[in-house]
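Next up is one chain by itself, shown in structure tokens, the form predicted on its own.
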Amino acid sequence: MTAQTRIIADQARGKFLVPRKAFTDQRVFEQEYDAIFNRCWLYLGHASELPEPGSFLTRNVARRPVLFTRDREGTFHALLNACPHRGALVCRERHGKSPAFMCMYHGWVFGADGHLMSLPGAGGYPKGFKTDPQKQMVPVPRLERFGDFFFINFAKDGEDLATYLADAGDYLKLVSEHSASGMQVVGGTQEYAIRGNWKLLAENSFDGYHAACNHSTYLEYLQNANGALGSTPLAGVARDLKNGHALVEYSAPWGRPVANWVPLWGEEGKREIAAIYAALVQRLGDERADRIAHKNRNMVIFPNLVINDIMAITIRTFFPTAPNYMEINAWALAPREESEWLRKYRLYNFTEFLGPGGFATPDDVEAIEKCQQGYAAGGEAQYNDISKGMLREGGASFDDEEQMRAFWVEWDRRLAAVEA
């Protein structure tokens, strides 16, 4: 890394600057894959997406095709989705159920754990060919789970997942505790792309400062929708969760299907919400129940996993394919036992605000792409300022930038370590 691609941090002066070359430079982009995406724990999927033995799904993770399976014993596997024979994709379907996978090119058949089961013309190969380790599908070096969240790591060594998650682990657990019977991904996958650098979406995902300006239309809409807003003001804190993970946690006036009622949901809804909250208190205690029901959280788990636990729960990942382009996937998460009417409001909230055609996401996409376009100005405009709240007494507010600084410090550390 050069002086032009390092952050400038001066706590005493309240100064934190991020170089704009970090968003545009091809060399930095390749360094990021080496230092971050090839070495960090990356989100793969949720257990509910493979609900029974034989279930599978395919995803692209950090420029690699991955086959995520559950074998007949119920064990989960993450395999590189490439045939060891000639390299064709073994599984071409997005998801489904199958005990085995046949490569369409030459008919080699593999089990859910990646072992070679059969192949046409076996007599043309030497004895023991089918059991040769090189003829099996290659597993991703490391697969671990935290609750029902599965992560993979393409590095063979390094810290375990729980250590890597640090304080973010408790917030993942908090999401899981919304339900006594377990959480599930509902609906399909939202897929879209942004012509901007991936780190801009990381920043945007827990940036409380832009909401009042960039999402003013949504706030006006809620104010004009009869009963859609309660009386709780927007207020909260930013927290560094270590290892580059961070979040903002805050109260807000909108309804949350887990247990935060608004007048729009009527008296019957009020009774159901009260029952859900009472069950949370009985199961988890007053403090944790209050956080689940009445607090919102926008969390980024470094480098590219977003958990938006707000008016709905969103899981979002994003992977860059170039310094100025990224591909995004998002899923809705909900309690298994949720009633039909609450599920309706949850998914409405999910698509209304967080969907690609909702109130928030198009605004955010536009802002990110305009930032990327602005970086072409060059000249003296070399740095972004991320210093808001740096000298604030009593801790950072949810609309400060402490959470972004935590992300950037880890980004800088990892790139510098690989460079060294």
Contents of the next structure:
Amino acid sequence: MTAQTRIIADQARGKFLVPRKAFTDQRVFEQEYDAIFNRCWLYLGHASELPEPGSFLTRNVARRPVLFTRDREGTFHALLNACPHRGALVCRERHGKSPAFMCMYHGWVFGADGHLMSLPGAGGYPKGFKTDPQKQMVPVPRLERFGDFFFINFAKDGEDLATYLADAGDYLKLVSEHSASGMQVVGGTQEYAIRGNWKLLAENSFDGYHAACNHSTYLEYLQNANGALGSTPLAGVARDLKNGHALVEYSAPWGRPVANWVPLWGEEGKREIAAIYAALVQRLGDERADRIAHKNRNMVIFPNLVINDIMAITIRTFFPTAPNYMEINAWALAPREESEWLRKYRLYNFTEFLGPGGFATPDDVEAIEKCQQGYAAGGEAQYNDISKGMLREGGASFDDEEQMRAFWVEWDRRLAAVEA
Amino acid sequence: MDQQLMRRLQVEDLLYREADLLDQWRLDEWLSLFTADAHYFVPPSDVDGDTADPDKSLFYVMDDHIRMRERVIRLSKIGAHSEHPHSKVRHLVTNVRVESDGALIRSRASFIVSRAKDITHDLFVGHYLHEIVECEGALKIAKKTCVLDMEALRPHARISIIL
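Structure of the form predicted together with the partner chain (previous: the form predicted on its own):
Up next: the whole complex, starting with the chain shown before.
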């Protein structure tokens, strides 16, 4: 990493600059795989996506094909989805239920834990071949869960997941506590891409500063939609959760299925929301219930997991395949016991703001892609300014850039470490 | 003329008119082709788009008529950055099949929608499911579902136009 790709941070003077080469440089992109994606804990999936023994799904994580399974005993496994024989993808389906997986090339069959169960023409191999460790599907080096959130790590050694998550752990727990019976990923995945650097989406996912300008049409829409807005003002704080994780936590005027009523939901809705809130208070106490129901959180778990608990809850993860291109997957998370009526509002809320067809995300995409195009200016225009709120008395506001600085400091630290 | 053929011609005429209005960004007129309780849906690519329920699965678009109107209003504004200035859009509609279910007409048609803007040019490929009713002698769309025959919305990133 050269001087031109290091951040410039000067707390005393309130100066924080990010070099634009961090978004465009091929060498930085390759270093990010070494320093970050091959060493950090990365989100794989949610327990509810593998609802029963035998369930499986396939997913690309940091450019690698991964097979995520639950075996007959219910144990979860993460396998590199490549046949030990010639390397073909073993499982070619997106999800389903199966006790075993057969490679379509030569018919080797593997169990849900990746062990080689059978192979045609076994007589052509010496005794003991089938149990040779090299002939088994390779597990991802580490798989750990935090509640129902599963993470993988491609490095054999390093801190455990709970240590890595640091203060973000309690916020993941908070999202799980929306429900007494457990949270579930709702069917249907938003799978898209952006022609921009992945770090632009990390920044954008918890940028409280851009909404008034970038999302003016969304805010106007909410005002037009009769009763979609309550009277709560936008106000809150930014928090550094350590290890590069950070969030903004704030009150907002929109409705939250758990559990902030807006007039649009009517009197019946008011009673249902009140009952949900009362149950939260009983289960978790006043303080936690209030945070769950009335506070919004946009959180980035370094490097690329976004949990936005806003007008709905989204789990979003994204990976670069080039400095100027990323692939994104986004899911909706909801309480299992949610009523049909409220689930409908949740999905209505989600699609209203979030995702490629929403009233807000397309304009985020536009901003990200236009940043990427603007970086081609190069020359003297080589730094982004991320200093907002650095010298604010009393700590950073939700619409400052403290949370992004936490991300960037960790990014810089990790890249410097592989360079050294 | 054969009644069924006549019906198909009427539906084709409606779908072509819809496509033409969208291509010309005459979105107020586009909205007038729909009933007052109409819906517009775009399911994601990992569910069965022909049968998925927007109240139970996460979609890309689940608009009721209120939100369709708001979508049209939004797209007329400078602040709809993703579509300002407007993309060049072309809707190709073909293979129109029509069946009647009592007063309800269901049509199934193939589409390719092209969107060009700045340095990007994306194609959306899929099929339309229209539910059409006759109102005061004119055909109106009560429901439009755009099922993408794609594995993911890549590299498109957005459905900022109306499919």
